[in-house]
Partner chain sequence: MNSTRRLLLGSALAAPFAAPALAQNDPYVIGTLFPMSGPNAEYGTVFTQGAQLAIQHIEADRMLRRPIRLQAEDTQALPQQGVIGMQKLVNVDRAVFTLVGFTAVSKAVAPIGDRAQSVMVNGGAVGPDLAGLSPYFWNVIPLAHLETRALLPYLSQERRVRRVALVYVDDPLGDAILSELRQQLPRVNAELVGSFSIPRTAQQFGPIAARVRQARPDAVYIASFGAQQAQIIKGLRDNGVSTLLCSYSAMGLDSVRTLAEAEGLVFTSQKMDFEGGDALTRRFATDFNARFSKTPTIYNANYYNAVRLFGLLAQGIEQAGGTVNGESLRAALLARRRFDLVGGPGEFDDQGNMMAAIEVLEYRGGRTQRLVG
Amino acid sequence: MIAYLSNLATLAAIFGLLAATLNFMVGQAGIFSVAHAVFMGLGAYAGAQVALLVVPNPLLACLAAAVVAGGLSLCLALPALRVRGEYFVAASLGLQMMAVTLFTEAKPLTGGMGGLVGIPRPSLFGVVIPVLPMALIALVLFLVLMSAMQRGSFGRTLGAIRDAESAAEALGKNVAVAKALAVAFSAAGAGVAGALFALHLSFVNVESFTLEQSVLVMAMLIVGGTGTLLGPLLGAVLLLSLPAALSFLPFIPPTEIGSVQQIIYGGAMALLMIFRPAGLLGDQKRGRSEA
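Output the coordinates of this single chain in the form predicted on its own.
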């Protein structure tokens, strides 16, 4: 039971980091994306290759994951950042679909559909360490960084872009650079989450980085509240705990847990949009979330 709870806590911390970094794009900069799982996948494969080919050092794996995911996000996202609103959502959807195909076909790097197996357990100075404390440290670090940036001039610039992009540009803000930096930072955080995910499971394949995964992370963000610091964490805990809670209900067959889970997800999202459109921790009076 302790191992089960430890595994659940580790996944909650990893997906909390994913949701929090997506929130930096959506809640702070107003950049809506359904391709966050792509950057998680880039980080997962980069971290796994470092552990397999070099050394299973979690710090080195996370650094490589952040550099690869953050760097490639600029190459992939800069053309898409020329558009805004629903057009960027469509562009990110295309990126998500293309990335799944690339992950499947790039077998020397990703292992294809079979994935990368036998990823060694993370170790520092020859001592094997669990992923949970590393995931919690990474989560706290990124939350502190995001909180500091939101209070600074960069955060104010992103807020202005979110509220009125044309007005921010007219006031002399470099919108393209600010949005690109926001995407790169968010993608780097997703890459770190991906590396920790790969090290935790000792296995990674393309099925973990599909559109369904991106939608799940977005759902965590919406449930908790966009633009809030702790909302994405609450959403991650709630949505990851639901399958575990359903498995303990004797009247639900194990084969039907997935279907019941989807029904609950859909119903919960509909109720939230009606009664708490800003999410559980969002500012309901203003109709949107606040940082």
Contents of the next structure:
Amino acid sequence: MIAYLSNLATLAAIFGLLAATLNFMVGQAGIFSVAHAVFMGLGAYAGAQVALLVVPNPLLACLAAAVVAGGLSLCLALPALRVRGEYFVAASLGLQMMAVTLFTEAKPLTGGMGGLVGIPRPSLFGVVIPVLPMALIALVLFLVLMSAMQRGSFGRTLGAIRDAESAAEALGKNVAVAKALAVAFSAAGAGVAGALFALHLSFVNVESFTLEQSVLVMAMLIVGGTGTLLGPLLGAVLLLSLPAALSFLPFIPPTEIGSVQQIIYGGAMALLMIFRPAGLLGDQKRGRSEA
Amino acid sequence: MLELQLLLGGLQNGALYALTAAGFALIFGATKVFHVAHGATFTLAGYVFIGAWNAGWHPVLGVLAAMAAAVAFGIAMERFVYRPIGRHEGGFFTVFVAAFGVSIVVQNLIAMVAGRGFANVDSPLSMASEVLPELFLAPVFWISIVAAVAMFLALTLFLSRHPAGVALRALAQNADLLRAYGLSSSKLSILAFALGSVLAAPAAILTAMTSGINEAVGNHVMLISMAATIVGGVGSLRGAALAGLLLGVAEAVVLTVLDTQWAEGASFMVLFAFILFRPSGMFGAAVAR
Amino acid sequence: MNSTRRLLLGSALAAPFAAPALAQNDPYVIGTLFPMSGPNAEYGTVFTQGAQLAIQHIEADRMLRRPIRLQAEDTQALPQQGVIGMQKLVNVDRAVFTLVGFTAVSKAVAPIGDRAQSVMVNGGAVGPDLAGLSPYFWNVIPLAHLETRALLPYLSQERRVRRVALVYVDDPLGDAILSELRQQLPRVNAELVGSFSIPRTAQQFGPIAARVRQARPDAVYIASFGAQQAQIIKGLRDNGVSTLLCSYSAMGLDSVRTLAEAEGLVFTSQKMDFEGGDALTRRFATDFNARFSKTPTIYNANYYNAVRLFGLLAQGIEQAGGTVNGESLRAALLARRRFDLVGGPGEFDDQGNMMAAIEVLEYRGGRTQRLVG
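For comparison with the form predicted on its own, produce the structure of the form predicted together with its partner chain.
Now the full complex is given, and it begins with the chain already shown.
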């Protein structure tokens, strides 16, 4: 039981990190993305390759993941940042679909559909350490960093962009650079989450980085409430533990169990949005969950 | 001959993409709702037709039933999901998540009722014969083209001649102005959802006939519709339809130069290229920046 | 275990507590990690039915002192969901025996079962890399390379096939079949004239059919699974590919058998004679028909066999006075090796892979007919 709960907690921390970094993009900079799983995937592959080929050092794996995901996000996102609103959503969607094809085809790097198997367990100085504490530390670290950035001048620039992009530009804020930095930082966080995910599962394949995963991360954020610090974490815990808790329901016949769980899950998502559109922790009176 | 074959095959698919994309674009243009559950409308219509076909109904009755189901689902989404969220001035993503949740519910309800896995309409219409050496065409090719053209003609006539259609176009341009003239925007958005959804029905029926469907087919449909709406230019019905056609053709024709596994990525590369180089789309008026 | 569950239902995530030791009359828990929703859910249903019938028979025969409980976890055929489900089965439900399918899921959960010494049995996926994943990972289905080797001599000698085209999903299974065809076709005087890789999510096969026609094959080999298989068959047939279609055991699905376009499809499968077989096989077929009102497929039989294998092993352990766990099950398997299963005796190698005879089948008029074997 403890192992089961700690497995869930690890995943919750990893997805909490994903949702929190997405929150930074959406909630702080007003950049909408449904391609977060791409950056998670880049980080996961980078981290897994470090562990497989060099050393299973989790710090090194996370660093490599952050650099790869953050760096590539710049190349990919810079052109797409020229557009805003729904267009960026669509651009990120295109990016997501192409990335899945590339992940599948770049077999030497990603193992394709077969994935990377037998990723060694992370160890520091010869001691094997579980992923849970590392995931928690990474989560806290990124949360602290993000709230610090939010309060600093960078945060004010981002806030200005979110509220009125043209006005921010008129005031001499360099909108493109600020946006790109926000994307890179957020993608680096997603990359770290990916590396931890790979180390935790000791197996990754492209099926963990599909559009469904991106939408799941986004749903976590929206359900919890954008623009809040704890909202994404609550959303991650809720959406991960809901299917897990549903699998404890004893009365569902085995052949229908998947469908019934999915119906409850989808229904809960829809109802929540209808009755609390700003998310669980969002400010309902402000009535806007960003967009 | 391979090129011609691929082009014609792409046209057949593209005609169906055009129909669903136009429905999506109509709804998005008029109501600004990003109707992610459009894919669920498609799936539902397809399964209703398959059910009617297997029960031995006359095909015309089946088509009507599928259309009725699509319209009912579209209106229900507007009434019970989008409008309550809209009252809260819900954000773009809120609508996205809610509609996605509903899509999951629909997909799994269909699986429980109609069975899981592949389902199709067993009809000789989808069987291709060699019309020219090395060129295979099925009757369903002509049906797809005719159905798409007919639906578009009807839609264009309605939008340009009928007062409600004209009002709908006005709603897309300026909702406040419309209200000032005392027209009910809520009735009009129901109309938009009904029209948009009905366009998905023929596409769903023809897809069930040609490639067959499964309960999870909606996602792909939604993606293509959305991509076509963006490529065509937000707010432009004509653009969405043409873009849908273009995506279908691109998916097929790309096989003359690339290996088969890249076909699906091709349509999204078109989308990405458009966003980078021509974000306003083919016919769009709204320029992003 | 019931009190445990109620506690968990009461408060979604209960505080960590020690799981109670297995009491005398607690049931044995057999876990299932199948796709029960999503595009591959048809398999999940089929797999589960076989297991359900085996449990019914084990209980009717009073083979074991304790009842068996089937605990289903939905994987949607995704590795991440599989890992969550496997963790729960091993740590919460204390499953001693878990049924798995699908290559990617199997590979993802194998390390968990290995660490917990919990037996995992695959009866659905046929990727050759599933052999030797762990001492506790067994296969009750002959893997794909055995299947192609049985098919090719038939194609060459009986159907005079010289040119083969392959339409495949680019995963470990598809890769294995591709390399197998490349190596084995020349040995039967044939060649691979084209290979067409498709994404797992592809739906439209008209364009691919055009490319396949251009390669002018005598036969097209299809290596995919789930709803996509039927779409490929229909897509090829509708778009003018009239040559012989052939495939492997994944075609043993009702949605394929009943498809009009699948007429004449040739595929391999492990040997199974539901009408004329031994008493065990006939009983399986009759009771399956009675309970689910349809003829069983190969997958029903495989997962029936997997659970029956558990019954036989656990029976032996109980009689010897031992405890039923992963270690004792493995020891019992290696000690005995040969078991009477549906379809005939099955023999296991050192890694826990079952060897079985392969037969070549054909769909004719919505029915399965035996060609070879």
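Small disclaimer: the values here were computed from a predicted structure and weren't measured. Numbering follows the first chain given and starts at 1. We call the rigid core the largest set of C-alpha positions that still match within 1.5 Å between the two forms.
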Flag for A9, CA shift 2 Å or larger between the two forms after aligning core
no
When only the core is superposed, M273 shows a C-alpha shift between the two forms in angstrom of 3.1
